[in-house]
Structures are given as structure tokens and as C-alpha cells.
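The chain that follows stands alone, in the form predicted on its own, written as C-alpha cells.
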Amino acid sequence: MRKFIIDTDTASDDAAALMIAAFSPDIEILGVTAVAGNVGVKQAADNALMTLQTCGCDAPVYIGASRPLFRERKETISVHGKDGMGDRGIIHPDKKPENKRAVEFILDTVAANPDEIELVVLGPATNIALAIMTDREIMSRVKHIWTMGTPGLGSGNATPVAEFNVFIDAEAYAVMLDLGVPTTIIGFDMCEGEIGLDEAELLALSHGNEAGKFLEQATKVILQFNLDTRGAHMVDLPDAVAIAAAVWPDYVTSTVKCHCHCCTADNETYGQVIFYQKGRTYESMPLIDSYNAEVVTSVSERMFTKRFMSMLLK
């Protein structure tokens, strides 16, 4: 049984990601840690609790950072609604978050399970960075980090060069990249195109199981956003696309080792991650002998849709 801690700023695509883990028989979610990002940290925790409840999963949820490491929290215009879950009045969890704080939970759990814990980082990396800054030795015993962050080898969505999760707290992402444990990056470039839920699939979810019906409601605002901005009757699920790489190894069809540098200067490059790819020579940096991440460069869109839908239609 693989042991996951999922760190999330729970909006509707994070909810879809939590569902993939919750319904996977070989994954044990030891805990979910909430962070401010798409929504405030308390809302993120409640959204996670409600999502897990619809899946019949009793994993505990812990409240983490309410702001980035060194900067004021940026107010973002959410494409997921004010509550991050479609503003449909569906967030009313029976449980409450745990009293223990997220960083304390992460450190205690990694210490108790050295070289076994896989961290799935679906939002800004603030909680992970705080845990590293508190006790780097313990965090060096993390087995693997899976992160939905950066534009990958494509363009950003927060700025032309920066992806939202990194842009919210680039300093935290830089700390996480520097930890030195095996890390896999699933960038925003893997979440574009046809991967997601189309009109027929959304209709099917409305007649699916409890989690499927919940997700169909939670994605109403992002569906309208896509209709208004792209004329596309579809819902993107970046965090679900990312966690699928951790849960379904055969869904990833290609990767490249990279030396990744996160830009934290207060200018137009803030939040950009520069990828020096293995096998390529760069005049400015000809000798690269350390690669701190594996970057996913292609996935099976068909496999994602088939497995995801079958999970929510049972």
C-alpha cells in the first residue's frame, strides 16, 4: 500500500484529484493538508473534507499556511467560483479539520514513515517549504514529490512564463526543488488540449455516483468560464491530470530529466521555472551534472478519461 499526503488549495480540479486517490485501492491517504491558493485556507480545508466525504473516505484534513512565505497573499479571480467549488451551496462537511497544524502533521508522519511517504503537491508549495525549513533532515526522508506546477515546457497561465501554483509562492517552490528528493513535475502544458471533461462526460457524471454528481456541480463555474473565454463546453482538470501521473504510472508516456531553477526576483520572471534538459547543451550552463526533477512531457489522454469516468460512474 502506497502512502500519500496530499497538499491542496482545494478547488474543483483538486477535488477531482482527491477522488482519484480516494478510489484507488493501492493508495492510502494518510492526510490532506490545506493551503491558501485558489481559495483561502479554511475554505480549502472544508472543500477537501466535503470531497472526501462524497468518496466515503475518512482521511483527516489539516489546516496549513494562510499566506505565502514572504509575500502578501495575492487576491486571485477564481475560475472555480468564490468557494472554489462552483458556488452551488454543496460544501457542508460533517467533519472538521484536525487541531494539529499541517506542517506538524507532515513532519510527524514523515518521521514515523521514513522513505515511505509520497507528497502530492497540488497548490502553492508553502506548507512543504515550511516543513523543509523547520526540519530539513526529516523532510529528506520523503520518498517522492509529485507536483502540479510550472508551465512544463509550455506557456504560463498566471503570466506568460509562470504557472499559478508557482506564481503564488515562488520562494516556496524554490525551497521544495532544492530538497534533493526524487521529484516529478506535471506542468500546465500536460493539462491543456482535449484532456478533461466534455459535454457528454459532464452529463454522464450528473447521473453517476455521489462523487460524480458532486464534481459535476462543483465544476459549473469553470465550465461557464470556458464557454465564455474559449467557446468550449469542457472542464479542465489540471490537478487530476497531475495526480494521475502518481497513481497510474502507465499513463505517463514520456519524461525528461531536468535541472530546474525557480526565479524569485521581483520582476517579470517571478515564478518562472527554467528547465535545463538532460541531453541538451547550453552555452550559458554547459556542464549540468545534477537533475532535481523528472518533467512529464506526454500522457495518454484517452487512458485518463476512461479510467477517471469509470471511477465516477460505478
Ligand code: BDR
Contents of the next structure:
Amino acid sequence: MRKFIIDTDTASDDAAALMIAAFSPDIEILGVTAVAGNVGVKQAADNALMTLQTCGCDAPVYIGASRPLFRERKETISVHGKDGMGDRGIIHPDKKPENKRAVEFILDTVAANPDEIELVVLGPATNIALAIMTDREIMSRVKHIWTMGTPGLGSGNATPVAEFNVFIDAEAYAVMLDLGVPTTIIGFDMCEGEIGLDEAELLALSHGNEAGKFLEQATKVILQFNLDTRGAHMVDLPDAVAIAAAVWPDYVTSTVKCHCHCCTADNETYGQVIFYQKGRTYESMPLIDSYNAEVVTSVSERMFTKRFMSMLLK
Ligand code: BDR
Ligand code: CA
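Okay, that is the form predicted on its own; can I get the form predicted together with this ligand now?
Next comes the full complex, and the chain you just saw is listed first.
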């Protein structure tokens, strides 16, 4: 069994990601750690608990950072609703978050399972950075980090150059990139286009299993946002698209090794990640000889939709 810790600022697409892991028979979710991002940290923890409950998964949920490392939480448009889950009154988990704090849980679990834990980071990287700053030696024994963050090789959604998760806590993302464990980045460019849920798929989910029905409700606000801003009857699921790269390696069709530099200066580049791609020559730069991440550059949209829908319809 692969051992996952999933770090999430649980909104509707994080919920979809949790469902993929929870329904995958070869994955054990040792714990879910909540972080402030799309919503406050307590709401994120409740959203995660409720999502796991709809999947019949009793993985523990831990509360983590309530604000970024060094900055106030920024006000951003709430594309997933005030509760992050469509504002349908569907969040009433039976369980409560654990008493242990997220950072302590991450460190204890990595220490007890050296070179075995895969960290899936679906929100701002604050909890991960705090764990690294607390005990770098322990965190260097993480087996792999999978992160939904950065625009990839496309453009940003928080600003033209920054993606939401990195924009909320760029300092934390920089600390995470610097850890030196194998890291895969799934950027926002992989999550746009046909890979979301269309009208027919959303309708099918409304007749699906408990998790499917829950997700259809949880995506109501983002659906309205897409209708209003783009006239598109569709729901994007960046975190689900990202976790799928961890869970289904055959769905990733190309990657490029990069040296990734996260910009933290207090100006319009805040949260931008610059990718120096292996195989390219940059005339104005010294030779890059260290690559701190593998960036996913294409995935099979068809495979994603087929597998994801079959999990939620059975
Ligand atoms: C990321 O931002 C959040 O809105 C989503 O949950 C995802 O993690 C996409 O930029
Ligand atoms: Ca997220």
C-alpha cells in the first residue's frame, strides 16, 4: 500500500481529490491536514471530514496553519462559495478533527515511516513549510511531494503570473521547493480545458453514489462562477487533476525536469514561479545543473474523466 498524507484547504476540487485517494484500493490515507486558503482552516477541516465521510473513509483530519507564514491572508474571490463547498448546507460531519496539530502529525508520521510517505499538497504550502522549518532532517525523509501549484507553463489564475495556492503563501512554496526531495508539480495549465466536468457529467453525478451526489452539490458555486464569467457550463477540478498524477502514473503523458524559482518579492511578481527547463539553453543565465521538480506537461483527459466518473457512479 502507498502511504499518503494529503494537505488541503478543502474546497470542492480538493474534495474531488480526496475522493480519488479514498476510492483507490492501493492507497492508504494516513491523515489529512487542513490549511487556510480557499476557506479558513477550521472550515477546511470540516469540509475534509465531510468529504471523507461520504466516501466511507475514516482517515483522521488535523488542523494546521490558520494564516500564511509571514503575511495576512489575502482576500480573493471566493469561487467555491463562502464555505468552499457550494454553500448548500451540506457540511455536517459526524467526526471532529484530531487534537494533535497538523505539523506535529506530519513530522511524527514521516519519522515513523521514513522514505515511505507521499505528501500531496493541494493548498498553500504553509503546513509543509512549517514542518520543514521545525525539523528539516525528518522532512528530508519524505518519499515524494505532489503539488497542485503554479501556472505550470501557462498563465496564472490569482494574477497573470501567479496561481492561487502559491500566491497565498509564496514564501512557504519557496521553502518546500528547496527541501530537495523528489517533487512533481501539476500546474494550473493542466487543469484547464476539457478535463473538468461538463453538463452531462454533472447531471450523471447527481444520480451517482453518495460521494458523487455530494460533489455535484459542492460544485454549484464554481459552476455559477464559470457560467457568469465565461458562459461555460463546466466545473474545473485542479486538485483532482493533480492528485490523479500521483495515483494514476499512466495518465501522465509528458513531464519536464525544471529548476523552479519561486518569486517572493513584494511586487507584481509575488507568487510567480520561474521554470528553467532541462534541455533548454538560457543565454542570460549561468548553467543550471540542479533540477528541483518534475513539471507535468500533458495528461490524458479521457483517462481522467473515465476513471473519475466510474469511481463516483458505482
Ligand atoms: C487551486 O486553488 C484553489 O482554488 C483550488 O482548490 C486549487 O488548489 C487552483 O489554483
Ligand atoms: Ca485546494
